[in-house]
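Here's a solo chain for you in structure tokens, the form predicted alone.
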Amino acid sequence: MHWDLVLWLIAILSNIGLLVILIYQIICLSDLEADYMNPYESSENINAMVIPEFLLQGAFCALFLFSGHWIMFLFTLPVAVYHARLFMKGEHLVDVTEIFRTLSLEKKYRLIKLAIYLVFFFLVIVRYLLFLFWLVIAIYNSLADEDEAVTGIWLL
């Protein structure tokens, strides 16, 4: 199996994991805003997902660093640095006593991260499909005769 195929599958799965974690946090904040959850329960649920999100996003960024996909690494690096900064300052957890005061800010913060993760998801899907396209063309060319090989300007 080609290692880039495994890389892009891992990237897709980790990105889906990031999206699920973030959507869960947004739902918890919306439930708190609509008074379906109490502040303690909402904070507990959100705080339980923060560290796994940070670790998964750091692994997502490191995956591209160690595999040599520099452009994708540079796209994911700002979010990883922002998460590291939040963690080092101790601002990564939602405070139960301050949650109503910071509710709109927390929702905006998570919605912006959701948009960023959706862009990452789109980029990873496009790169995965491009890789599969080139893999199919390479397999076809290796199996076909020289007269039947796929060539031409449209491959660029």
Second form
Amino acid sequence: MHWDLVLWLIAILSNIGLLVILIYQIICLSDLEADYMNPYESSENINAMVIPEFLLQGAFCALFLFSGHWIMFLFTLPVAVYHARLFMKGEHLVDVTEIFRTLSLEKKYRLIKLAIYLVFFFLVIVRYLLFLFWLVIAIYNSLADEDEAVTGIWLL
Amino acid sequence: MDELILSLCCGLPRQRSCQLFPQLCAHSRFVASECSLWREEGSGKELNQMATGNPGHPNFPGKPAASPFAAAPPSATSPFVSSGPVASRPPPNSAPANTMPFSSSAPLAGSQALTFRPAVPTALSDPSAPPPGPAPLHVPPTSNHLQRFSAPQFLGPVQTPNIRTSPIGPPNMALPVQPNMAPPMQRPGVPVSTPPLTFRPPPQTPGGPMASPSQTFTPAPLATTPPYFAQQPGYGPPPSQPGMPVMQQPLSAPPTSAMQNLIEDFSSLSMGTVPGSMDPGLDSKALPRPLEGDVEPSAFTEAYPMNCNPKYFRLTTSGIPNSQSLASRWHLPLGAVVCPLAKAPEGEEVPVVNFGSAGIVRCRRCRTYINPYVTFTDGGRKWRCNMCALLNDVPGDYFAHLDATGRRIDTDQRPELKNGSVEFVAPTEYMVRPPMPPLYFFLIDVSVSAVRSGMLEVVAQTIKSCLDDLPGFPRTQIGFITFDSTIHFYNMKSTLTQPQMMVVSDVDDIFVPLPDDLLVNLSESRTVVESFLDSLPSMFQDTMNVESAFGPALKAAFMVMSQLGGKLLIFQNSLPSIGVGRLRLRGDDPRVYGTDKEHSLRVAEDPFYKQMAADFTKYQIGVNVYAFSDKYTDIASLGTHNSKLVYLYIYGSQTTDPVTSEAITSEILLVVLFVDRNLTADLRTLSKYTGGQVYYYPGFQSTTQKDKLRHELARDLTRETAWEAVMRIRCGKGVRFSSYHGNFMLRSTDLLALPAVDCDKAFAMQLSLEETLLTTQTVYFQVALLYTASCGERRIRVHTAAAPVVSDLGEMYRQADTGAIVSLLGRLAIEKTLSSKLEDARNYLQMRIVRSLREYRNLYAVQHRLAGRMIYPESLKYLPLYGLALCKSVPLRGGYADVLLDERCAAGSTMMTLPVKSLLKLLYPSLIRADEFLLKASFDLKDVERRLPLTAESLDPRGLYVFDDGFRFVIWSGRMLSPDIARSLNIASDVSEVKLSESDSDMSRRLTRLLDRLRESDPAYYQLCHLVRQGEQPEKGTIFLQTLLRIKQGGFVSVFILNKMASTLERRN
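With the form predicted alone in hand, show me what the form predicted together with its partner chain looks like.
Let us now look at the entire complex, which starts with that chain.
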């Protein structure tokens, strides 16, 4: 019971981490577009964040696998597989020489991923709240049971 | 429909396309008939071999044979009356048609004529890989389907002339009398009421057909003959629809409704035909040929006299569309080609302006430099920016009163207010560090193949001879690294008498010994540098080292240079085999062609090079790559290179004895061993992102190619170079440059970083409209190149141009600039080969051209009822021809084994940098006749330089011709060349240029003079001479000659097929 509570907290935190990493990457790209940052710096910053993001997302996915939350696992699996494929093909890093040509594409790709992560976040929050709700209900019930035991006597 | 035909021409699986488009095939059969017709002619055979120089390729596509049309008497010119679109008819042909055994040879020839690729060795065997099997391009043409269509079946709709759409009135009754050929006749039914009139192209003499088409008929939209194909009784079976049952076979491509459309399209096209008339479509000579080379748009510069010279900046169309919808109907690329440092035209220099401490006058908001198009107001105290319309204050030092017309009184003294091109001396705000000295760093391969081929010696000698001419005399810095399996540094401190060599053998963890003395000031260490260059060839004379630690050496060079930047010249002979950046020998792979992975052959394999290129640009280092490849002449030497894959090409073919007409099956004609290492694919990324270029020397041997290397290296070292440059192009409101194409790296969205740039580099860019509707009348463009001159001054070269905004599509087409369009299209297509198949790149090119011509036709055909004719504006008359030449150019043509991969990549890289003029010359080389000049002393050089059209008819067996594409000369000697010339030039005995120049006769001196003059016209590259004798096999069998021949054949064939292609185009349109 309490392990689940920890699990959902970890999920929420890692999801927030993912969102932060992704937003950072998008900011780097926007800065590059607005000429606040040169392509070397921008791509270096983005590339430094790519592997952590992949690892975190993988952990996020694995968390659900090992905790037996199959539905959530299936939700997060496609992204993990996609990341793995990108990594295998060596296309996970942005290319500094071609960054301006691929800028709009990279941005779109990251925005889509951001949307997906937000959906995850929503799911995780909902599950967490539901879990809390049931927990409260259960506690209340158990309390109620005890109360019943007490009040029952009183009622009787 | 157009696309389909084009793709047909480009080697769709022929069988399938025949099933798809029986009528097209009937049509193509007709084209074939023309071909065969030429072949059957008496003189055809000779010329046939003459043009190819190699009769041994039976499936050589559409050998250009002599045309009986050549003998056609010049037709009387018809009167043209109006200035509207003019329709033309090709000159009539008077060749006797009844001599042509037509149906027998037609199908075969047809399939040949439509094979859209250069000669393929018949027996192409590769020990390591099976011969290319299922690739559609390689399927030998089956003539069955064509044969089927030659059956004289005839269907209704094609037969009946439809008066409704026919531009010609009633059928001409005189025609059946002359069923063979259309005589020069005026059709009675020419629609006089409509502006387009029928006319015939000017009479052409074999010497210089189409010398000046523009002078003969000035009216803009031109139209050439509707193709009346195959409706003639005497000329083989008419086009029919026998293919209908075939079409019912399960087909995936077009749905039946589309099919129906095709048929309707087709029949409506043939409605223009008068039954019984004979017209072979477009005569090859009626096609406009760009014999005067690149013509810069003059009307535009006249309208805007303050624009910079078109050498620096050329728009693809000088009429900027005023709306996005209009831009989308201009199917050609909208953009510009910029060559910021182009050599100034004769008698003009770019004026240098120094504002001193006042600073350069620029717009506050958009940072536009002051230019002739700004307007001064408020008594001269303010100026309005022409780009963003912001009112700026005039600095006190710059103030001048205005005269009555509102013009500054000192305009004539101010070059920046008078000239479109100007150079500002930049003050210190424009520097992030003190201006760098010119710096040349050499990274030289000293492995065994580099030494044996003589490369090392030539390079050392050339560098030594150029030491005096290196730009920026007292400040110039120089340094050297050589490498094989280890890396050698040279300490050339001025206090030493001999250079010290330091060898670093730990290539995995590279470090630079003595980081301070590796780069030295040339004027101080001159003696040390000279003694180093003297001893360099002998130092490695006896080396047996075959390895190459190129990647580590590159890193070492980067470490040495990163303080200052500069130019890195890489001489690379063997495949990098040690350390980072080592390449596996990839070679060409027939199995990959036609698949989605095809492009991977042409792109860099190792990300190391891309990363290095980015770092080089960051530290202002420009890289020029000199790639050499070996030629192995014996198997023994292969043994030492056991890791290398060697392709064995065996050329075997059937030849026809010219005398007895007997087929001789020859044995293996020649065996060429060649290593196709795919080295340049990786190396070119180095130069691509650093503004450099790739020089490639296939099969380098110093005995034959010494001059080329020497000249090109010397040019590279001594030409004026702009260091640590950045370029930005500003343009007026509403338009934006969206993509850039060329060798550079983008520093920000519109800032091109060019560590080292010179006059031989051009950049292309595409323009897009940001607003749906442009309200301004004029759009201004300003190219600004901020650079460090060799003298150590920081300068800004500014080119300003204005272009009108137009609301009419026709105007856009009329203002088009073919040169810029071809340059931009070529770059787009070459970039496409890096991400998709060659086939796709070619299709893309053709689509765009065809769509644009169709769009133009739709503009006028409707109102003038020019059904079935292609019409095109005067400005685009060469576009189809150049488009096809592009498809046949080295980076785009063929497929597996047509072009060596190394060569394809190198040529692609070169074409990405070429200025417009050189590119057009490469695409349509000049052919000049030299024998008259050699024989007659009175002959002036100017007369010789008259370009001939690249057709087989231009070649006279009694002549000596020089074929010049800007990169090489091919001297073609006819079979019946005057013995005097042959003897004195030693043509009969040897092929090499060495002999040509050594024989010390008057004639050879004259020839040398001629060649030198031709070389002067384009000094960027050195043209080596190659001799080709008519109808002979290249006995020496060097791969180079082979390639050349192929290029030569390609050159002729492309033009030959072009004719077909253009006529096809015209038919469709």
